[in-house]
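In the block that follows, a single chain appears as structure tokens, in the form predicted on its own.
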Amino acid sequence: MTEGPRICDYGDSTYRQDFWEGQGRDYEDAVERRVLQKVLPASGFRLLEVGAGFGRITNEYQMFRQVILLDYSLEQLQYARAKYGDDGFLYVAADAYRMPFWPGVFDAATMIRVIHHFENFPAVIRQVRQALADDSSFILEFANKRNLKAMLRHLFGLNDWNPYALEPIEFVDLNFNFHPEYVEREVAKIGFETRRVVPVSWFRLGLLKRALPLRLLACLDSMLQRSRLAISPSIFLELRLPGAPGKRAVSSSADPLDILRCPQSGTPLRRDGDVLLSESGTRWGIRDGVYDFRRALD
């Protein structure tokens, strides 16, 4: 049996507390929110947030009637559900390489601080593309391999890898940096058009973050986001699927079973209590309001 790609599972980790809350990353959070406010559609019906985690930026999607939070970590999604509730939100624990959605049920998707955990980048993007309807928006953020710091380190012989080479670099286990040209090339192969490239987090230095007010740093970052120099640590892409408006396959139903399908067989599901049954006989659980497609039930 051939093994699939490795999966990064935050599980019941303290990522939220150890990396975000009170950890000096208010600047990164602020500038990423500013970008989303610029590039997201003004309105929409259903958005898929891939790698939603504990829902750090989920409240930026208020222009959508329904938001589906997908992550491999059940525990992170349970925290997000306790924060946002079920009105307009759906929580799905699943492998992003095998998303449990019918084709064309979303008119927007985002992946923020996520793609660096996937060793098969194109495979995940193909899953997103399948879930999106025509004329849909996809906001993708990635860690930039060709950033200014890496370029300077390469100049002085301090890197053991080349920031100008197109192939991704795995600098820590299941943590990849990507060259902007590589990412744009791969998403184009899958069918996405790049509408905008936004370089972000220009001032991601502890000294600067401690010395300058957050509001000033965020304003300066916003100015540099208009630059054509994609040499910042983080890059946002505003992507679009071609297609005629008004011909979307997005269902207006709020019933989860009109959105979800069995990730193994691709067949419809029916609910029996806290169990989802597929036509092929596979059983999936619902745990604390989270639809769990990570492993089938015995």
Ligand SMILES: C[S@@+](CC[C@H](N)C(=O)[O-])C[C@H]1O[C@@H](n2cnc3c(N)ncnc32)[C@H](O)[C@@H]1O
Contents of the next structure:
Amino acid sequence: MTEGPRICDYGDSTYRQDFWEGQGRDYEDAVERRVLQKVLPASGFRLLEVGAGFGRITNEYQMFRQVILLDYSLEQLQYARAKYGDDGFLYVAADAYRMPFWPGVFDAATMIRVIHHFENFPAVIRQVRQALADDSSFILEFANKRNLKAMLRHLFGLNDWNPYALEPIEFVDLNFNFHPEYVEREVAKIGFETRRVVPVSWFRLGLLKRALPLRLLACLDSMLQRSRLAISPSIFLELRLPGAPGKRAVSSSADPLDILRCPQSGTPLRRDGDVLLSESGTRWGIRDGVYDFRRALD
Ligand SMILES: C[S@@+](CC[C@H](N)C(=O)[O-])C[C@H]1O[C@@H](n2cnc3c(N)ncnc32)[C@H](O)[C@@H]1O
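Switch from the form predicted on its own to the form predicted in complex with the ligand and print that structure.
Up next: the whole complex, starting with the chain shown before.
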């Protein structure tokens, strides 16, 4: 068997406590939520959140009847499940390079603060594309390598990499920043149309965040978002998968087995207690309500 791309495994890491809770990032969290409300469709049936983590922003998807949280970390998903419960939510522990979904079962997808962990980002986008129905929307956030700070550092010779070069930069093991033109080019190759480019999080400076009220910073950020100047540290893309309107193939079934399939063989699954059996004989576990497709059972 050939080895796939490396995975940044959060496992039972303390990402929530170390990065978000009480860590001075209320501004980043607030502006991301505001942007999501601007770029998400007004209503929809089933949304896929890729790399949902502990469900930090999952409560922004209330316009959808069903939300599927996919993440490689079982522990982050268990935390999310304890918070959101099972009514309208489904928790899937899986590798984003091998998603366990039937084609065309979602009418929207989001991926926020995740692609910096993908050494083969187009391969994941192809998986998202396959899981989406025609005429769907996909909100993709990425860390921008051509940001103002990197440009200034480059000007003064302080960077050992070029922010204007299109290829991704791996600044720490399995942590990449992307050039906006590279991302737009790659998503276009896979069939997505870019509807909007929203530059976000302009004021990521501890001094500013401490000195100015969050609401003021968020308002100023909204104003700069309209500039379309793609030189902020974070960029949101509002993408659309074209298709004939009205041709949506999203079924309204709430049965997880109408959404999930075996990621190895692509065959249907049947449930036996806390085990999912594929037609090809592979067995997958359900652990505390989380459908676990990371490793097949023996
Ligand atoms: C920085 S966190 C972001 C979480 C969430 N989107 C947020 O904004 O709070 C990145 C998440 O991507 C997940 N991840 C990384 N590589 C993955 C992969 N190959 N498949 C599925 N999830 C992955 C990690 O487990 C982690 O929860």
